[in-house]
Amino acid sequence: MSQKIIIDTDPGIDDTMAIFFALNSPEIDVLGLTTVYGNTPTERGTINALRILEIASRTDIPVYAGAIKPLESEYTGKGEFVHGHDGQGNTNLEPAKTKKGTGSAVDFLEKAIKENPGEVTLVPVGPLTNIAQLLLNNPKIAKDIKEIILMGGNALSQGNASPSAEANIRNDPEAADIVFSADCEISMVGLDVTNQVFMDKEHIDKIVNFDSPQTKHLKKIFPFYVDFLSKFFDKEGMATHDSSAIAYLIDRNLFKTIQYPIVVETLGISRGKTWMGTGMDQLDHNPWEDRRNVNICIEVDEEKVIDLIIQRVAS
């Protein structure tokens, strides 16, 4: 049987792909994509789902606009120099002729929880506020989710919005911290592994020189991604950050993980970071008491990983 998913996403370039791949792939049923704010506005976002689902041909699908800014603090627009001022790698998309669902991404996520309790994996690829304003509205419902399997954070590696921090979840500290809270099976596929599964001008050109309207898209809109990466890691290629969670949805026997609770910290300079609860147990003050363990991704096999992903989205 298929996984019901839903897609939380800031639609910049690696969650095009990430929401291609997913398409793509038999053992996911996508029931529909929440935005929100991160690598553009949640406005454009909306509008760059609405697009990558006509071009995937998969309008049946829905989408409903999140969350415009943090829980506690100002959306600050930084995506726009890594994907570009509209996500999509300064392509200019032509405007959506579908339109957006009526009502908000909660109200939908909490729906979609309620009439199919225990089987909807929420898969959010940006900052995590749609899906803690979900858990702060029910706290009830996360006993009804199946798992959040979510790209964002770093155990062991270092960031890369801040040295300690991972931009979704610096994006939104508070609203991260919340979702780790959550009790109900957490998978969080961050920087140890994401960076790991990178994508060298080889691997993209089998990509783009296959023809179809999704890879013809990922032709237009790879370059300005690529561009920044590559300057980023000193290498020419891109890591696969968003994908590799639909990969680890997929088979999580191309990973390894570790089990341990995470707190993020929500103040002073390691704003963001994602901090594992190990040994400490005989803590007078223990933050991380009474959280569940998380699924850390510390280890990938990357290049069955980035197989997989050309296979699907090349298809």
Ligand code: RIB
Given for the second form:
Amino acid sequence: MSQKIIIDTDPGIDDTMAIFFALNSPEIDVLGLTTVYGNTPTERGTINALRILEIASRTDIPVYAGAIKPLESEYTGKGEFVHGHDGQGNTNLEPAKTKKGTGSAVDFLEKAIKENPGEVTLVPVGPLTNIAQLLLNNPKIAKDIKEIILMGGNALSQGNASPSAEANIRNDPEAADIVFSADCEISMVGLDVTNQVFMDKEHIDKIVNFDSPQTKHLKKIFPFYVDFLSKFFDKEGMATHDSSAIAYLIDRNLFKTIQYPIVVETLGISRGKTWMGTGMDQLDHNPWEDRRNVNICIEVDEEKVIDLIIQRVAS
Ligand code: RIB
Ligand code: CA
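Next block, the form predicted in complex with the named molecule, ref. the form predicted alone:
Every chain and every other molecule in the complex is listed next, the one we just looked at coming first.
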């Protein structure tokens, strides 16, 4: 039986590959895409999502536009130097012919979960504003969510948006903290593992040399992302952040997890840091108290995850 998921996304170059990866995987039934600001503004990201589905010939999947800014701060649009001004590597993607769904992303999420209680996994791969808003509107809905598998955060490693924080969490730490306090199963596929899933030129060539509409599109958009990340990592290639969340969904045996509750710092230079509550029972005031443990990915079988991505995307 395939797993029903909704991908909440800020597409985004690595988001694009993750969407194709999910669409090409028989274990997964994508009920819809919901969009959020992040790598690019929501309006642009929504057009990208529609176009990505057109390229994949999956216009049966609805797209709903979500939040245009964080819950309590402003969107500063800092994703452009990583993903291009259009979120697609400055490739000037042709306009989408299909239209977004009427109604908001949050309404769609709520409806889909209520129609399929206990069956829908949310896969947010952008800032967590839409998911937090869903939980704020209707806190009881958490019990009907099968699981939240999110790409974001950093438990044991450095951030990428600041020394302390990962970009998706740093974009809306208040929202992320609401999500980590939800009463449902949560798995965090963060930089601790996604930076390790590093595709080098040989891996990338296997994708871009394959002949399909999806891989032709990836061939156009990858260079901008690879240029930026090659400088960031000081080696040629790219970290496959968002696709790692999809790989976890398909086969969690490829990852090692530890179980601790998470609190997100919202202040100062650590704003956006995902802190694990390890051995805090002796504290008078324990900020992790009353939170459920999160499955925090800390190790990954890099080779097997990359093989899986290539196998599914180049098919
Ligand atoms: O930190 C990596 C995350 O930030 C990914 O989701 C990427 O798409 C960017 O949004
Ligand atoms: Ca993303």
